[in-house]
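A lone chain, given as structure tokens: the form predicted on its own.
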Amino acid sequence: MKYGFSHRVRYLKSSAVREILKVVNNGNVISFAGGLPDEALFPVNAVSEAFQKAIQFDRKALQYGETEGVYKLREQLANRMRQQKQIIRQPEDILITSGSQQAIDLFARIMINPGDVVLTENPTYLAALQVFSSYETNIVAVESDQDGMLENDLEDKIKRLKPKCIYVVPTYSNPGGKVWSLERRKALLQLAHKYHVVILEDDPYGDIQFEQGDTPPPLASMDQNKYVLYTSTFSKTVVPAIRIGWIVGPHQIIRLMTQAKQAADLHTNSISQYALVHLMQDFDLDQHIQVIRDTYYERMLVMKGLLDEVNIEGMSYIVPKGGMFMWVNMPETINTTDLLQIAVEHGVAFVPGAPFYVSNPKENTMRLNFTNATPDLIEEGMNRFVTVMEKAKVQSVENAY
């Protein structure tokens, strides 16, 4: 039967990560595939108490709410961003969203026309690519290295393509785990101002910093000309299921995004918002985040140590300064999508790197998550993974002859 779907469904694709998780959740597979925080670190008691307080003391927690979000929560976020990120914005310029994913979607909904150009890194966050593609966007990659976008290529593409926006994850990026240098951040801001281009700064991992004083400030904190929108989430620092994110930026853009959200879901659920108000008042969130940092740093070092022992010529990887992922380059003769099938048979999983690319995907890349497994489980999984990589190495040598 023909249902007459919109032509936009042609641009909808399943997430490679979600499809992999369907497979690895069955059976005895140690997964380094998902971007999952560790459930053992969830502040269960504090979250439970916060929800109880929200229901007991805030009758509006059970009622329809403002589309913009609970004002007290927006006040707390404005104060926290000022203190922690040096981002100076008013509560009126903050929109509470159902995760930062919705923030990206609402931004695209009000800003993007079919065929509009969005510039981004290559590779970049897979779900953002899905969102932009669903709005029939022309996504164009800017040449980048470990310090961020290359200024000359960025300016050339801005001048030639006249992009609607530039989407970046400059701090502990997904999938690469890299951190833009201060110089590249300043260059991006200068070009955005010069050519009047909006920047969407996605920062879900910025709080998961392994070493103090080693990370430049967010773009939004250096933005004097109101070209930057900044979005983040509580999914990595509290619990993912609470589904609370936020976006802050120029008032005109936030106002239109609020209207778009009103048409989409009226408002983000009130109970979670009021619970967060109580959690941020009564719970030491900073200390909790420090525990997360210390734990994930230890696990990253375990994974790094095991990768250090792998003897495969041509293999390299990025040692992250924060976040949740390690990005691995295998020899060019190895296709990691094919390698994944072998890995799952050996009881371990990862995400092939190709889906994260805007164009010219490198089939020999992969992303490993180190946050959702204990050090012992990481060691067992990496031992399995090394066996798989050694087999792939032998096969690639044999194929060469």
Ligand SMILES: Cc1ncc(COP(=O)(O)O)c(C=O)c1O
Second form
Amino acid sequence: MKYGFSHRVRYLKSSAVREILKVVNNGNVISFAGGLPDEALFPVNAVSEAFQKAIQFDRKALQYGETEGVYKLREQLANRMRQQKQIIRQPEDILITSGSQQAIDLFARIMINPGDVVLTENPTYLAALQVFSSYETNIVAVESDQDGMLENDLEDKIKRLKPKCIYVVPTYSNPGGKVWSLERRKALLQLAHKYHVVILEDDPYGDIQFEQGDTPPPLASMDQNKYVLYTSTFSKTVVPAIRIGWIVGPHQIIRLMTQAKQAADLHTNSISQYALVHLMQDFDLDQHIQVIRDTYYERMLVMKGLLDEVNIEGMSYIVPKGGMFMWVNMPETINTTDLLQIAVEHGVAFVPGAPFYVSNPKENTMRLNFTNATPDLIEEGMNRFVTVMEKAKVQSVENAY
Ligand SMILES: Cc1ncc(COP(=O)(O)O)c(C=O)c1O
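I would like to compare: after the form predicted on its own, may I see the structure of the form predicted together with the named molecule?
Entire complex below, previous chain first.
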């Protein structure tokens, strides 16, 4: 039977890595592959109470709702962003979405015509690449280092390619775990203003900061509500299953995204939104976030300590200041997709770095998640990893000849 699918299905690829990682759920593999928060830290009682209250006290929690999202929740978010991020926006400028993933999708839906250019970092968040690809975007990587995009290359590409938007994860990025410096943030904003390019700032990890004080402010806090759209989520700080994210930015853009959302799913789940209203009133979310920060920081240090002990020439890694990931560069002779197969056989998994690249993938890179395993499991997993790397070292020496 010929179903006559749209040509967009070409962009819906299932990756080889996903196939290998399917076996990871069999219980014998310690996985550093996923991007999952730790279930043991979920505020189960608070979430349960919040849902009960939502259903008991708010009939509207069970009703169809406004596409924009529950006004009270948008008010709470506006207050929270003002107090904690110095992002000054009105509730009317906020759209509640089904996770920040939907915010990226709706944004692309209203901005991108086939062939339009979007500039990104290289590597960057895989599922954002999938969204942009599905709208037939010409995704172009800007050269970057640990501090963010390189200004000259950025300006050159803006001038030559006239991008529709620049997509960035400037704070504790996925996959690289990096934080853009204040200077690079300012330079990006200045160029966006100069050439009138919209920035999509994706910030799911900004709250998961390991040490006080040294994280530069979000781009959205330094913008006059003209060029930056800022999206974030409760997935990493409350629970991902609640599927609540939001996007805030210029009114014109948010209004069109709201219309696009209406066509997509009418509105975000009402019960989850009302539950969050109660949760934010009755639960000490900040204290909870502090527990998450402390726990993940400790785990990152355990993983780092064990990586420090691995003696492989040419291996290096980035010590993140927040977020959920460590980015590892293996010696150039090692292909991490091949290595994953060996790793899984030894009961440990990671994600190879190549799929996160827009172009020129570095086949020797990998992303390690440190949030979803206890310190004991991290230790056991890293021990297995060392065995795998020792094997890889032998192979890489063989390959070199
Ligand atoms: C950079 C980035 N953006 C967006 C998301 C989507 O998060 P959610 O849809 O759960 O809010 C994730 C999830 O891992 C992410 O890492």
